[in-house]
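Presented as structure tokens, the chain that follows is alone, the form predicted alone.
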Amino acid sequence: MTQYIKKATAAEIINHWLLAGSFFLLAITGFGFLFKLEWMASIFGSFHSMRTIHNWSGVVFIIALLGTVFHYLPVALSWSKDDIEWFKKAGGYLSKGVKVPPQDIINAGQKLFYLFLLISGIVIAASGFVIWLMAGVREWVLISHLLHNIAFDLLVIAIPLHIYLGTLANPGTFRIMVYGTVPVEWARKRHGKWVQRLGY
């Protein structure tokens, strides 16, 4: 009988879908924006009930992205030589017959991700309420466009790449935001040093 490991509690799956659903809202509706798509537009009603949407999913996704902080931060912000070997292995991706060193509860590879999320998730929402509600101050919100759009861009790239990573790439990752659990074997071969502290 396979046995399984909690990874995710219960508000970590919420919160992370919340993130999710409340990014890709945003995508869509910016894409609408920056391309000034009228049948997107239409979709939502309007371009002016479309930005009320954009901004408050806005509000939505920094909230549950801070709700990460608690979580992610910490460990994202320890690093070890297993960390650079991971990636001088390519974690493994590259090669099946490629021994990748023990790694924590998320990997070298997602310790970055996450810090280029959460660091470009500030600034996408920084800028955006600037350009939400402080229209009237014109060098702001000419900056705030730029950063607004620079992040965006690094953002709608990284994300689908990280879903690969987290589905296709990676088989039984996907698992944990539905379940929260993983078999213990799957976390001892991914998360060594995890697993091992827990006493598995």
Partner chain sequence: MARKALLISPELCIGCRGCQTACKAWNQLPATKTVNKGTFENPPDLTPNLYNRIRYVEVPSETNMVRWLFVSQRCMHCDDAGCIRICPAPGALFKTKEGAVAFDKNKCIGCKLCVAGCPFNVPRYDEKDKISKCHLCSDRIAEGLSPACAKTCPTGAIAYGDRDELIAKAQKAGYQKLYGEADLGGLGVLYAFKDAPKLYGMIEKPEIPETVLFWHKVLKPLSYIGLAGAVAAAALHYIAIGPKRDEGGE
Given for the second form:
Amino acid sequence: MTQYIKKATAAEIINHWLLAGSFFLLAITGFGFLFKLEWMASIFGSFHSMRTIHNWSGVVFIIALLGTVFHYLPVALSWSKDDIEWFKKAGGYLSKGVKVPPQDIINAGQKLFYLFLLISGIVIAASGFVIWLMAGVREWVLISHLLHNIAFDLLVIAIPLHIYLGTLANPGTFRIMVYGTVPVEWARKRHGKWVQRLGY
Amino acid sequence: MARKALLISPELCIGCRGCQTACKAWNQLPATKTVNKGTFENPPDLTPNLYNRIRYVEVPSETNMVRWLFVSQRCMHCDDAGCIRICPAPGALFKTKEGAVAFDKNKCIGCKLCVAGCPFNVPRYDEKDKISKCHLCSDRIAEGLSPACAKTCPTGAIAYGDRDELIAKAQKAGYQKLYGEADLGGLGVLYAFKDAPKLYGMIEKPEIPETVLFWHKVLKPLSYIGLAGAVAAAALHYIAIGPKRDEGGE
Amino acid sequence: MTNQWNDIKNADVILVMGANPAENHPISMRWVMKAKERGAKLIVVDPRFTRTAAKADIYCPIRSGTDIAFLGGMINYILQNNLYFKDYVVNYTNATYLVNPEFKGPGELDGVFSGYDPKTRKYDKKTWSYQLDENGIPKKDPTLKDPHCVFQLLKKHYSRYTIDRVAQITGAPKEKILEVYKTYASTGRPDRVATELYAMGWTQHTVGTQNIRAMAIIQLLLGNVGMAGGGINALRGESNVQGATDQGVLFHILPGYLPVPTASLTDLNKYIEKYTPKTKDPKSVNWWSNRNKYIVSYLKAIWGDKATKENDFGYQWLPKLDEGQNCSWLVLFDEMFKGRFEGFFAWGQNPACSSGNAGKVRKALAKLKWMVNVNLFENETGSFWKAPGVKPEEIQTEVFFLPCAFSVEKEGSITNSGRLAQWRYKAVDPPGEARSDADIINELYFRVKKLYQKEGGKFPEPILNLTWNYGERGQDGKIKKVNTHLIAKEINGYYLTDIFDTKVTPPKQIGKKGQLCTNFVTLQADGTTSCGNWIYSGSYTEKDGKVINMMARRGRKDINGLGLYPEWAWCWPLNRRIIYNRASVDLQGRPWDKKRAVIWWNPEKINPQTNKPGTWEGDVPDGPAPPMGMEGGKYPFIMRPEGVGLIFGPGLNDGPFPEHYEPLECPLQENPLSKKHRINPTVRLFYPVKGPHDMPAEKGPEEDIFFSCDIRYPYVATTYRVSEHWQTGVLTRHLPWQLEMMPQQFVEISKELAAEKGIKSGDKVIVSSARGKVWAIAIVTERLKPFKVMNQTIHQVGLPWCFGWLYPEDGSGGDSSNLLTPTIGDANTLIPETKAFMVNIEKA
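Form predicted alone already given; the form predicted together with the partner chain follows:
Below is the entire complex, every chain and molecule, led by the chain shown above.
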């Protein structure tokens, strides 16, 4: 019988889905505004209600994003030689049979991704709030508008990759966000340090 | 249809402000309670209920005691309008067939990005957070009438007509180059200035903010190119290398 | 106006002095700017750099009240440099006329003309007369050399007005003065023409009439009267003031400028005798010799069949003035203040704000038993009893308010400054109980009449006998609603019987009984015609049995591209667009300026009147007679018995030539031109003066107090209007759109004065005079500069009079600047001197 270990708490899972869900809404409404997509606006009612949804999704997004700080920030900031090695080997994604150094509960790529997400998430949210709440203050809005869109571009590139890596590219990963548990053997291969630390 | 425009000639303007009242009358805009701040100029700035106003500028003169310039301030109806570029709500700001930058309050979502996109600081928002500004009396000009301000101007300081004809007329009157003739794809409000625009309190070279242009030209296309690229890269990876599986490994 | 609003576009030089058309007559600037487009020069002379000055090619500042000094200097400049239009001056003015050798000017008599009596403060005008030849015709010297000819007297009089002295008095920079003179005098040629635009900036002075006279002299010297683009043009302060004046809404004139009779003129013959000027010069048309026809036709119009030859056509029913009695504005309110009136109709006016020394008016209103305020809105006059500082419980005056219709709520004619009567139509009904003025008068008439019928009275005939056929009558005999067309027809006049021209044989019929008169030429002195106002005869007429309202015409045919449009509405007299136009041609009837020909004599064309070749073309000429140099030719200025323009004008109270006097309140100890007479020596005083410099006496009526050259009130002030408000603002202060632009009383002051007083732009300040004070927001500006006057620095300030305490309701607008202005008027018209007085300014 496969032995499972808990990798994510319920709070983590809920928070992640809030973040993912709000991001999804934000991203598609963002595209709606960017390209003035009437059909999309009609799904949300109107551009006006779409704006409301976009803005309030932003509130959910930033709360969820800040929630992740408790979950991932300490580990994302703990870097070791193994992490560098991991990167040198591109996480083993570029060819089969490459051995990567043992990783913590999240691997080096995930650490970097998290830091990127945190920073760009804060930027896109903060600039979004400026555009929303400081509407009409020209200089602030202009710079925020720029940052909001730069962050948006980065996120719409990074998030699909994150989804790919968390699903198709790594079978067995997605269940973390469903059950919070992974098979020990699965974890040992990917998060050796963590498993070891847990004493398995 | 030939592009329509206003030709403003401060040399002809007598500062009577018939245009201010006519505009309010036609557009049914309520008045604001004001105070005298030590100048004839009032209200001190454009408001959601003040689409056009006359600025009174005292500048030194070589021949007379002083020069007192009267300059109309309003939406310039840019050909390449920063407000339309940045506006996220389709139809909230739009170009009429005459070339006016008009708006539809029903479609405005109140985001005020147009304020940031406008080089002339024109858009204002009403109490319902809807865009409010000069629309060149788009309802009048669509029926072949001239805008209320031009109609009421006693001296012809605000002239309305075909843009090309107005430019030709001004050139005949000795104005080699009009303010707004070439800026931003050509403004729909042209000024016949005798001196540098700065003297009249105008921006020397109006431009849509660089950031807006960068966003429009680079970031906007990059968003879907980036998204598509990320998806494509993932697919490619899946096909070429495939997922990380645990089979056969230690 | 001698000319028309749109004729301004024909000028080469436009002098705006005593006016501010950009702000008060904005539409006129259309024509000014059109003239400028043609290359015309705009000159603005004003104490303040106004919105009109902003358009000027030359702006020259002068201290308030020194216009005659400035214009006198121009006359001197023109004469010294021989810039006058000699042919015009010699033939069309009285420059050549020889004057009584006893006549002396202020240069010789230290400030007064010959004949002055300091006790009565009046002139005996005996010496202001022409030398007559054996035929009783004035002697002339066409060479202009005789020392007693008008030209030489003029030269002598104004030789005292040197550039240096003008600069010293006015405070204007010398080079600016010269630039103005040079530019304006450049029109003393046949092919150049200048016009002058003035308004209350000239009239509202103790020398108001003489300001205009000075300009008339200049225009005559330069040959600019009668010309297209020329003339002297009064910009009337309201759209129909010209019409009101024409219809006799003044105490001393009946409709059509017929004088109101005085008590000593006990019958019609005496009246006609007194007011019919005589001339023995056969070349003079002397149009006022028709006075008898006009007065009789007028009497027939108002009393109809009741006016018979036997009863002097009802002449006795006309109100008569006592000899020397003056009932003009200042006197009326002085009398009211003294409690001599029971009641008062304030009809379409707001004297509590508009009158000079408005504070006195407000007090005077409290002396009334009743007042009827007829207006569109409640105003400061009707609400005087609840003004700040007034205790309503102490006021006994009963005030009635009658709401009246606005101009677009009624039909009728309106006569603009250019004498152009245009018919207007009603757009909407007046709201609520508001009625047109005519309907209010109609109601009043029938009620007063009923009272006379019921109760009798001292002198009922003038009321009981009035014709009043202005519409359909109800069962009670009352006119239900006034039809203004019927009034217009009565003004035009009717033939009461068939009229024949008996000078020709056989007599030719010129009028058919019951028909509307063709024009005033056909009016009769025997009671066979009626005409409510002779100058409007021809405005509503009949041709081939068809009634034509000439004022409603909208034809667009023009003459020579001048913009005269003779088929657009109708212009008095006789649809003449430019008066004195016979002076625009030479002695042979050829236009001085062919490019801008107003009229011209066509020697070939058959004259329909005489059936002989030779007739006038173009505008309606001032009389059909051939040009002056031809057989049967007449002089051009047909309204004068002399037939020529008056450079020497003996008709006024204060002198045949304009002379500079200081305003009642001025910053100078003495008149720089004469040691003895600081102020106009013939003005009617409301507060006694003493000493050689007309300083205020120790005692006098408190309300009329003035201080001149007084350290407590060191700054020269003037008042004005702004584009954004209409008169006292009763119409516009209720329009939030207008108030938004001009919300509050302000005072414009120079940067120099502001620095001296520590005042910043936007500060609230108190402006005070001997009579009152108002608060105002300081507008500190480059557009006012201190003057150097007689080597002293004099500060000039200015404030508008369009505000009042009643509206806006929160009192944020301030109050009328007329609370500051003095009780003094022009020596001829008594129009209050509100354009020059002394104030103090302190930070509030």
